[in-house]
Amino acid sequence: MFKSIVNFKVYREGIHGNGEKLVRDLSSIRRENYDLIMAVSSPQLHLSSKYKGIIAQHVDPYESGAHTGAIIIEELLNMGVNGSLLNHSERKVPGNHITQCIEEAEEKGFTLYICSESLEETRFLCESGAKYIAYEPPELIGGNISVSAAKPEIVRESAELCKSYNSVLLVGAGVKKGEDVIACKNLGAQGILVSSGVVKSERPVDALNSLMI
């Protein structure tokens, strides 16, 4: 099953009633052998009573206590918010916030989709017990040059990485076409993370179709 993560970050077409709309187009649009994947900012976590695929894009390694703007896994559970981005480069978390968000939601039965910038971070990750680990470099994202195309060799190596750990690599960073999305297949990517160029589209269904393939 190849998965689509599709982050909306807080831009402006992803949040407030844009969200709810962006969330029920995308929606309407899944494929056998595709994953669909939503994941939306705090305040429009309540669609997922009301839509499939919906994550977070952060959690916090805390049970229920004295932590105040904390979010956590218990209660994004009872939401039926049942997984999370983790690590984005515009969010950051020391390692050992990561391997106690591993711990806990493996005891919970969490998903977490964690975020890599290098193929180091990729190999402490997969060391730490990653199921889903997501390769973005940085400095690529929000652009129009693929990660296929600009770091092939370090996506194929990571891959091969991942493999050996029997975790899943998705691919992110200027996925933007069809064949971008080729490409990353073809390097051992069994998934892509995308932002901009679904959710800024102005027609978001017709861009994510288009990577679909």
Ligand code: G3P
The other form holds:
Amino acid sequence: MFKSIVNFKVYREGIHGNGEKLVRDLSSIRRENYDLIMAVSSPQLHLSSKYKGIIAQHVDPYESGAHTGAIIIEELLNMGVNGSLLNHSERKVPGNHITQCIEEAEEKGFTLYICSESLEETRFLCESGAKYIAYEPPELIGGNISVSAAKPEIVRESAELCKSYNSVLLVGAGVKKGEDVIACKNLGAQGILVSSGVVKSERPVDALNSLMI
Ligand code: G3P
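Right, the form predicted alone is done; let's see the coordinates for the form predicted together with the named molecule.
Let us now look at the entire complex, which starts with that chain.
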């Protein structure tokens, strides 16, 4: 299954009532061989009781206890959210945060999609046992140049590296068109992360449809 992760961030178009509308509208798109996942902001996570494929944008590696402001796996699972992004370049965390989350997630049956900014970071994630790794060059995020066009060699090498560790490579940043997705696939990626191209589009359903080809 090719994964299409739509990251709502906290774009105005993805929060408050707009968030639920966007989740509802995008949920109408179901394609064979595509796994649609929506990473919503924390106050929108309750939508998981009504819609499939909702994940968090960040998670902390703690058990219940004295951790003010933490988002913990146990609580996410309890509300029906079984996955999260982690280490997005807009929400970087230290290496030990990542390794502890991986351990905790494995123990509890929770899925992490861990972002990486470079081949070196991808290697660290592979060695740490990450299952899903999302390569996103920070400088391309929010722009119109796709990761597949700007960094084809890194995507290809990352895909090979991930394969050798039995990890799955997703890629994101600047993905706006169906042809970008095809290029990502051809370079070995098994999924994409997209944000502005869908969330900030005037026609998000059409925009996502055009990426699920
Ligand atoms: O997590 C996905 C995101 O960072 C990519 O953003 O706007 O370039 O699709 P965008």
